[in-house]
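Just one chain follows, in the form predicted alone, and it is written as structure tokens.
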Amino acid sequence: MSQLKSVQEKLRLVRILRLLKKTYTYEELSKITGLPITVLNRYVRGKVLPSAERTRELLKLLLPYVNIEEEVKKRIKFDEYGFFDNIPVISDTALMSIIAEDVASRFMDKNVDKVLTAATDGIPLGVHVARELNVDVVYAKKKKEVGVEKFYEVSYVPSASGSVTTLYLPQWALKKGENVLIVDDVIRSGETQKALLEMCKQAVAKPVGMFFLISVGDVIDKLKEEYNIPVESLIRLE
């Protein structure tokens, strides 16, 4: 194992410990790992990193306790009308890093060149996934940036609002022939995501997959059938 890979594994362990610490006490983690609380505390706080051998041992012990789908579900907050808030999910950097590892493993064989998302809530997931894939992330916005001359531009009418929405993406952000992974935090009707797919078409880039933290209803099945690309979500709400 290279030195870089070894450090990455150690940092992965720290993220997992920080995530588990939100559910388990230090006493419980000590029983699981067989390590003193003081040692675990130093790992969680980033004061010291374990050896490569201990890292492998701890990952083997701790990974069975990590269920990212359940971690996401318990952070989603619903109000009395059934609307939900996913900010507790996308603001949890340890959880998002672990989710990004999972997403990267799903699309590793697609030779992704760019991660594309829409501002603003899709940006945290896009950044984490792009980092894991070691590629750039670009995002479409509802306003034109000053200083950019040429844009890809797609207008659509969201069913929830009834008014025209336009997304803009600088033309330098996507190049002809690039393999693009589209990600977003939530997909409901699929209209925004179809606009991102249209941007790929304008750029003559190739969408190779789509991933969402949360999907509502059967929208991802419809996208998969219509565009014939892998479309996945971590959590599906009916």
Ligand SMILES: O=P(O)(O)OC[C@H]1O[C@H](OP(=O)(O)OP(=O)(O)O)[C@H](O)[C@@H]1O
Contents of the next structure:
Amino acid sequence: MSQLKSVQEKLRLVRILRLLKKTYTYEELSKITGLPITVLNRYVRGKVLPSAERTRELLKLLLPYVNIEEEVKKRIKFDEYGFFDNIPVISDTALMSIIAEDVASRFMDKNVDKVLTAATDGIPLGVHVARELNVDVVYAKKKKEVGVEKFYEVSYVPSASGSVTTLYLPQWALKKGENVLIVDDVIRSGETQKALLEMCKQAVAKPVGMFFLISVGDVIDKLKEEYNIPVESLIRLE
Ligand SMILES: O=P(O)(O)OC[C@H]1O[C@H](OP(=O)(O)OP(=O)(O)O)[C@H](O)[C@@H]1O
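Having seen the form predicted alone, the form predicted in complex with the named molecule:
Following is the full complex, with the preceding chain placed first.
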């Protein structure tokens, strides 16, 4: 294993420990791993890193306790009208890194050149996934930034809004022939995503897949059928 790969594995273990720390006590983690609390605490705080061999052993022991779907569900807070607050999910950097590893492995064989998302709430997932795939992330905004000469722009009517929204993306951000992975935190009607797909069309770039943390209803099945690309979500709400 290369030095870099070995360090990455160690950092992955620290992220997993930090995530599990939010659910399990040090006593419980100590029982699971057979390591003293003081040692685990040093790993979590980054005071020391485990050896490569211990990292492998600990990952084997701890990974069964990581259920990312449950971690996301646990963090979604619904209000009295059935709307949910996704900030507890997208602001948790340890969880987002672990989710991004999962997303990267799902789309590893797609030769992704760029990750595309929509501002605002798609950005954290976009950044984490792009970093994991070692590519750049670009995002469409609802306003035109000054200093940009040419934009791809798509107008649509978001469900239940009754007004037209336009998304703008600088033309330098997507190039002809690039393989694009579209990600977002949530997909409800799919209108935002169709706008991003339309931007790929304007750029003559190729959408190679779509991923969402949360999808509502059967919208991802419809997109998959219509565009004939893999469309996946971590959790599906009815
Ligand atoms: O499938 P759809 O019905 O199009 O909805 C999904 C979109 O809605 C949310 O963004 P929003 O437009 O609320 O902007 P925000 O990210 O700035 O909150 C979300 O982040 C998605 O981009």
